[in-house]
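Next comes just one chain, in structure tokens: the form predicted alone.
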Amino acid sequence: MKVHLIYFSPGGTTKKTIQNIAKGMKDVEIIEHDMLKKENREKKYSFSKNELVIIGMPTMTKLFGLPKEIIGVLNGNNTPFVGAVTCGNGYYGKALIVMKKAMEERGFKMVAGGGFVGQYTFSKELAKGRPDEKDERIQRKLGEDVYKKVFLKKDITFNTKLKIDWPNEGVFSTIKCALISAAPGIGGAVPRSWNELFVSDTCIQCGKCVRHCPVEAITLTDHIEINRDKCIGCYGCANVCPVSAIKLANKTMIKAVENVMKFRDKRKEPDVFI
């Protein structure tokens, strides 16, 4: 029995989350597809009804990153899937609902889903170390339950109502969530005007950011250059920098992150649907 893990994980926490879900399953063949890699997003994938797909993406009220590009290369044949979305101790908005609709249009059947917490993309202090041991237990349990449901009971129904996870961060965040939720498309994005990054003199030119960038927006000659027209604002480059040389430069984005830090100080627990 094959279980395919499909993930877009600039910071690494979405990848950990769906790997933890898969750890709850036994006697299965695990196949991973890292959609940070451009060559993987350029392939075409077809899955049978006897396989299981676990797909994970970060959120910005809706799916964040390159969701249209990723889901657009996936084709199912009544293939069961588990949807996992991750947020930085805040809210995942409409992301699971959007994922379910987009995947089912491609021939998949949702059998379970979850909104999970990962270390915040723009600050290593918020939700630090998550998913942690408690999260992993919940994620493994979901994997165990999906294994019993799909592989043992041959049940690919899903009668649980998904919800919009509304923010608890003041009126502005609620309005923003509502507007993004109502907008067309399956993805949310950092505005182009907000994605400016600063590379400090501590840069050691190791090239990790170049190799990690999902859209080839970073080049290294005698210094690091970031093409803002290509950049999607995932901040993956900063997350892999060994000397923390890459930082936010846009004042609006810096202020937004500071605001997030004030509202997300209390632990948020995962939401699981099966």
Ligand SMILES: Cc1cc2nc3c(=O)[nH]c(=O)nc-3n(C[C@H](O)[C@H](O)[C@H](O)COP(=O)(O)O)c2cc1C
Contents of the next structure:
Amino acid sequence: MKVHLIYFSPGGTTKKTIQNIAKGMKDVEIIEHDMLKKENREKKYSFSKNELVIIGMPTMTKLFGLPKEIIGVLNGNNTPFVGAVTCGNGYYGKALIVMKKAMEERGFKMVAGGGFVGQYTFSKELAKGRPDEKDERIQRKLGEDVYKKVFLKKDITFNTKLKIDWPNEGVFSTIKCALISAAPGIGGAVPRSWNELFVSDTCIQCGKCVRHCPVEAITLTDHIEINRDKCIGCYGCANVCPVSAIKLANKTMIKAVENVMKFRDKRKEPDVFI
Ligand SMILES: Cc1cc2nc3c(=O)[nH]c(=O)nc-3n(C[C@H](O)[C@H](O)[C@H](O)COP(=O)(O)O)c2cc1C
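Alternate state requested, the form predicted in complex with the ligand (shown: the form predicted alone):
Then the entire complex follows, led off by the chain already shown.
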């Protein structure tokens, strides 16, 4: 039995989440598709009803990353899928709901879903180390339950209501969520003016950020150059940098992150739907 793990994970927490779910399944062949890689987003995929897809993306009220592009190359034939979304100890908004709809339009059938927590993209201090051991237990258990449901009982029904995970962290987040929710499309995007990054002279020019960037926005000559028109604001470059040389530079974005930090001190637990 083939299980396909499909993820877009600039900071690595979504990838870990998806892999933890798969760890709960025995005797399956696991095939990974890392959608940070442009060449993988340029392929076309077709899955049968006997395979299982576990797909994961970070959230920003809706899906964050390149959700339209990624889901657009996937073709299911009544293929069961598990949808997993990650948030930075805040909220995942409508992300699971829009993911379900977009995947079902491409021939997939949701059998389970989860709203999980991953270390916050913009600060190593928020949701530090998550998914941690406690998260992993919940994620493996979901994998075990999906395995029993889909592969043993051959049951691909799903009657559980998904939730809208609305923020509880002040006016700024409420307005942001209301605007993103009302806008068309399945994804949220960072305003271009907020994308500005600063590369300090501690940069060792290792090129990790160049290779990690999902949209080829970074070039290395005698210094690192980030193309703001291409950058999607995923902050993967900063998170993969071994010497933390890349930092936020836009004042509004820095303020937004500071605001978030005030509200997210209480540990949020995952939501599982099966
Ligand atoms: C542009 C952007 C917006 C985000 N917005 C939210 C948000 O609204 N609420 C939240 O809890 N986390 C938010 N996050 C945090 C990520 O969803 C979270 O840290 C996730 O675990 C990152 O996944 P990754 O490590 O696979 O990249 C945002 C991250 C990015 C890059």
